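The form predicted on its own is given below as one chain in structure tokens.
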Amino acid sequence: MQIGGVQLVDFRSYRTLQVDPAARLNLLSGPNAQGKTNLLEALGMLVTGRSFRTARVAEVPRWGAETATLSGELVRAEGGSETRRTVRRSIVRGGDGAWSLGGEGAPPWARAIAFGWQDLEIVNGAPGARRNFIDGSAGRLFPTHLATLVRFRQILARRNRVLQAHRADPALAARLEPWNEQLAAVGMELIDRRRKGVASLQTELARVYASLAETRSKVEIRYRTVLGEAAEPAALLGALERSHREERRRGQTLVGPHRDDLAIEIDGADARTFGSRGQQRLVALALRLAEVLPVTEAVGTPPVLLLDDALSELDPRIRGHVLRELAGAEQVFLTTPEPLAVPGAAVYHVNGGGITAA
């Protein structure tokens, strides 16, 4: 899949902005705060219809402006033939003051994989950070599973506010037995879907690592739930009953997908713990990329790679080895800083809200 003309109007620090990306590697230069980010981030909410950097759509609209538009083709080749789809989309906002996000959606076989800084994340931050990780990657191969994990989050909302609305009810057992069952039904298709999606990656995860890094080190991942290897809901339903007493105490529910977390290993070592800064930045790099071979065998077509100053603190025999990687991708964006050679790729420098051909 690729980007073509795109279109934004009062979008971030764009007043308005048209740009003809190429096929295959963009490098977007120039200083920093200038719109690098801001480019990659359009280009994210076209094909997605979320940004990956916040999840507030009021702040994506330029200051001052009552609405933003982004429109632009997303292409498709197949069999010798080109399938093209233009879409539109518009964050407005509302009489009441509050902001929605608008348009048309893309087609299903468009998909996007965004790095940032953030990403680090996945590897040194919070258990959050990693399910956030594994929910984005298996959205990506699974139609279903973001849907699937709003109507958890829902179920698990509500059983909390039974659990502190009525923690000192005898009958808590019994009014909690409805939720019990929603939460353990829905709780381990996301578990399922989550499990997939990290036996998609390790394999491909592996490769990528020991193909940037030039290293014999291994890179493990595993998803990690108090079930087990347990699939059925009845594994989960029983987690319930035996934390009971100290869900009474706490008011909150304590098992569940909820908590789970993905371990991250390095030569069977922690990588939160033990892995070296560069290492960290590595892996979490080798973790997007790692999810373009599984993208492309669930919808068909290759994702559009947005990667955000992803040779950052990479020394430079590491920077050519993630260039090579790259070179074998569909459509890349990548920013940086500095000017970079690279043959065959397009460049365009980012300056002051403009972007001019290099």
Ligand SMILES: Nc1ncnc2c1ncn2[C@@H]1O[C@H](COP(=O)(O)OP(=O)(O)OP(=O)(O)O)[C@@H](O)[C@H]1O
Second form
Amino acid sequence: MQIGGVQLVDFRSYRTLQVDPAARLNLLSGPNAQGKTNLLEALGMLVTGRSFRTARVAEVPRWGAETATLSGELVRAEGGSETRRTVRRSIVRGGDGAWSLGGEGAPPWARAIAFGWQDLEIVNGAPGARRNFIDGSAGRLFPTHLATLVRFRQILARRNRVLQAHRADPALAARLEPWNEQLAAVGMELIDRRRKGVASLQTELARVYASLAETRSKVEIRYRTVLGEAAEPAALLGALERSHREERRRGQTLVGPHRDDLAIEIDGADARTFGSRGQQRLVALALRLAEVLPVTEAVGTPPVLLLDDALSELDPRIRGHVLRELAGAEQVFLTTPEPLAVPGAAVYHVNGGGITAA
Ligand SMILES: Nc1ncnc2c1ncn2[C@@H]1O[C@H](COP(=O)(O)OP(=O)(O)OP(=O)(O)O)[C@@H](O)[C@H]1O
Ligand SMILES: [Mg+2]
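After the form predicted on its own, can we look at the form predicted in complex with the ligand?
Shown next: the complete complex, the earlier chain at its head.
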């Protein structure tokens, strides 16, 4: 898919902006703090209805503005025909002072995959960053995944409340029983989709990484849970029962998808511990790019790629490989603080809230 005819009003540093991006690689270059990431954020929000940068929508409207609006066309080309949908979204302040995002939803095939400096955490950060990565990625493949995640978190919070409030109660196990059933059922559903999501990334990840690094090195990912390969809610139920004493002592739920992780290995060595900084960045980028094919197969059109400063910290040879890989993608937005010449790319200079096509 592609984004066309974008208009922003009072979005971050932009008072008004109109841009008609090219269907292929769009290079957004300009000095620091000029609005490159802001524009990527706007494009992502147009497609997905969420910011990849912040969960607080209040940060997005231009300081002092009453409303922020964004609109654009989402285009899907198949064979000789084209489907076009105009999407309009606005961020407005309600009577209670709270900001909310409204507007028409994008079509079911609209997908954007964003990469930014925070993604290094997928490789070298805490397990939570990897769980977020798997959930985001599974959510692009299975649209109900995020709703399941929300339900799981509600059940988990309630179960933890029971654990904390009744730690000394001899009948604690009986009190937990109804929550155990729910946690096991929804938890296993979550684990199942995460495993499927990880499995669908595997092959592409190995291909993309080998192509970007131009090496025979193999990157592998594996979903890690104490449940091993088990796929039945009964397995999670059993694990909860086995950790009952420890849960009572600590007052929290100790097994389930909220404790799982993703193993990321380069030639069998943990990328978090042994990867060089450049390798870690490249693995993070490869993880995002590995989503392109499975998402394309799932929704029937390639996702838009929003790559924020994806070339930094990479050596010139690897940069070249990244650009070669991107040449095969559909629409791509790539920001860079340095001037960059890429044959065939549309180049825009971003400078202080304005954009000029080069
Ligand atoms: N809600 C807002 N209203 C007005 N300006 C904002 C708002 N949020 C951020 N900004 C401005 O946008 C600027 C950052 O823009 P952005 O993050 O897009 O820069 P960038 O071009 O990506 O820079 P870098 O190369 O450093 O990543 C900040 O310096 C800030 O002044
Ligand atoms: Mg930036």
